[in-house]
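Starting off, we have a lone chain in the form predicted alone, written out as structure tokens.
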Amino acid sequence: MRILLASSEVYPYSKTGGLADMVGALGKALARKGHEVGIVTPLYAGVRKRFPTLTPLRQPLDLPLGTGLATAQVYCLRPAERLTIYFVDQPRFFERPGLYQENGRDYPDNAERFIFFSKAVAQLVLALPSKLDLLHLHDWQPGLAAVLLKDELKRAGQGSGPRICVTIHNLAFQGVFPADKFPLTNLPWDFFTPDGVEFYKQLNCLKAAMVYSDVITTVEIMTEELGCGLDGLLRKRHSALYGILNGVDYEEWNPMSDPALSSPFSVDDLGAKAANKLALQEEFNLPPRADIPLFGNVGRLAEQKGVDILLRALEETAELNFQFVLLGSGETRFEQAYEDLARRFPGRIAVKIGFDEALSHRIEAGSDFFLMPSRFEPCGLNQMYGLRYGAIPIVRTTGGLDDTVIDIKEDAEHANGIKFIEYSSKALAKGIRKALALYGEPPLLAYYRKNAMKADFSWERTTTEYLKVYQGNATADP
């Protein structure tokens, strides 16, 4: 198959979270299976410097944007056989310090930026020399490409075009903008209806993808509570809806060969994990002690990730003997609250605000336990990374967290983590106390770790599921 993935971030070129990891890994996995794969993404600041071998496509894309016109030069990179990365270069929109926001605030022209990106995706599909079989959109940012491409093909009399799939990674973010942004699409107003892209009198980019794609993939969103206003549309399109759990790129996340680690280790040689713990404690200016359990957290500081109950749980367990490290960024109120917590408990709690890919690997490798108390988590990757690196996950029973972590009450033979149900600091604090009890039983802790590191979330299974969806051979979720 000839497949084009479209995403606003792709690792290792750009990243704010698991979306980048997933798209980068899926592209590589599909190419390894013999498919011709392209990934289209914006050319953000710094990419050209880090990857100087970019080569331009011959013909730039001149795209209408409302009453104006914007030009995109497309650059190519071929990191592997049968895999091409297409970078959409438009400095006015993408040469910025952040991908979506700066100083905790969304860019005010995000509508223009990603309507433009969606147009570039649709035009690239038409400009490629060989006919595309499948266009795979990821989240809201390229979502309008589904309707833009179908409208373009219809007006040009070019037939149905490629099959279109959209994957919803986070339904809480939908790309909703005022109705006065709709003219930027240059689409007829016939599309701005409740059956089209209109959502409570506003433009909804994710809804556009859901309505005009042939298939939808995601998990844990059919309920009204988690549907974020689109649960009705998801039920309406249930025959085209598939749930596929993400995989882990074990080339990037391998404790035996990870260049970010000071000491490689494996499930058969766990001794060096202790060395990574001591190194992590020193990196965060914590007392380097092997006898104190170390908890870690990496992620976006937003309520979805449970950072509010984590903050309170850390205060409620302040009298207990453990250390905690956090790497993340997000809402200013949470950044300040965690920095304040670290100041109040020096030597026990350490925080780094920002993003550091290598450090995230070291936190997974050096932590004894990985805290992930999300309010909702359609899939999640950090708990899978924790499993691979022997950091026992402490998770809430929601979405992918519930699917990937096994509590001893569920299956004592394969237990690899700790779960709690109620979304509260009290329930999370109880989970922390269970972890401390587990740490006090070294043979049982080693048993958990071995189960965790043997868990297999490789892309082989996940890629097979996506190919079934691409080819129309999958069975929709009930």
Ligand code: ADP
Second form
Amino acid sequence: MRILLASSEVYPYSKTGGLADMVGALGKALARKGHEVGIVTPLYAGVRKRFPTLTPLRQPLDLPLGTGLATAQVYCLRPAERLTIYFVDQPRFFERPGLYQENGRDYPDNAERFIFFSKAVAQLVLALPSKLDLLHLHDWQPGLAAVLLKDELKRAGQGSGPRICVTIHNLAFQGVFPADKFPLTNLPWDFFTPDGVEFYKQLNCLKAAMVYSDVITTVEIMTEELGCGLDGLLRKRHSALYGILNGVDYEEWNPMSDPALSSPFSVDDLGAKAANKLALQEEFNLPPRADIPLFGNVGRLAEQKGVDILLRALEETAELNFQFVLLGSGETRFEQAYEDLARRFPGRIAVKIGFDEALSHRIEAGSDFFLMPSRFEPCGLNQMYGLRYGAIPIVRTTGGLDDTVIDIKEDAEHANGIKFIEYSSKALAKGIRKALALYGEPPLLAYYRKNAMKADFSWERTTTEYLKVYQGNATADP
Ligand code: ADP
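Same protein, different form: I have the form predicted alone, so give me the form predicted together with adenosine-5'-diphosphate.
Below is the entire complex, every chain and molecule, led by the chain shown above.
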């Protein structure tokens, strides 16, 4: 098939979270299976410098944007056979320090930026020399491309165009903007209705994708109500809705060949994992002690991730003997609270505020336990990385965390993590205590670690499921 993925972030070119990892890995996996794959994404600051072999498409795309006009120059990169990355260049929108925000504040022109990106996606589909079979949109940022493309094809009398699939990675982000941004789409107002792109008198980019795509997928197995105001639409589109759990790119996340680690290790050689722990303790200026259990956490510092209960649980367990390291960035109040905690508990709690891909690998490799107390987590990748790197996940039973981690109470033979149910610091602190008890029983700890490292969430299964959805051969979720 000829497939074009559209995403506002793609690893290794740009990343703020799991979306980038997923799209980068899906593109590679589909190309490896023999499909002709493109990925369209913005050209952010610094990409050109890191990838100097970008070549421009001959014809730039001139796009109307309300009463104005903006040009998208598209640059191509071929990182692998059958895989092309299309970077949409418009310095006014994308040459900035952040992808979506700076200092915790969304860019005020995000509507313009991503309406422009969606237009570039739709026009690229029409400009590509060969006809596309499938356009796969990810999250709200390219969402309007679904309606823009359908409208354009209809007006040009050009038939139905490619099948369109949208994947919802996080229903909490929908790209909702005031109605006065709608004219930037240059679509007729007929589309601005509750059956179209309107959502309580506002423009909703994710809704646009959900209404106008042929098929919708989420990255979780849909056992719970998904919500966030779009339940009605999800119910209405039930027959076109599928849940597909993300996979892990084990080429990027392999403790045996990870360039970020000084001591590679495997399930059969856990001695080197201990060396990674000592190196991590040193990197964070903690006493390098093999006997003290080390807990790690990496992630966006946002309410969704359970930051408030983790901060409180760390206070509540202050008398216990363990170390904690954190790498994260996000809301200023959370960044400050962690820095404050580290000042109050030197030698026990250490934090780095920022985004650092290599360090995130070293935390998974060096930690004994990986904490993920999310309030909600559609899929979550960090717990799966933790499993592969032998950092036993401590997770709340929500979404993908519940689907991928096995507690001893569920299945003693395959137990690979610790789960707690209630969203409270007390329940999380109990999880931490359980982890400390486990640490006190080395043979059981080793058993958990082996189970964890052997858990397999490879892309093979995920790719096969996406292909079924692309080809219309999948069965909708019950
Ligand atoms: P989400 O996509 O909701 O942020 P996931 O667990 O699915 O959560 O994915 C998060 C990804 O982003 C992981 O690869 C994680 O390591 C990475 N990540 C998040 N914050 C940071 C950070 N501050 N530095 C490095 N990597 C980070």
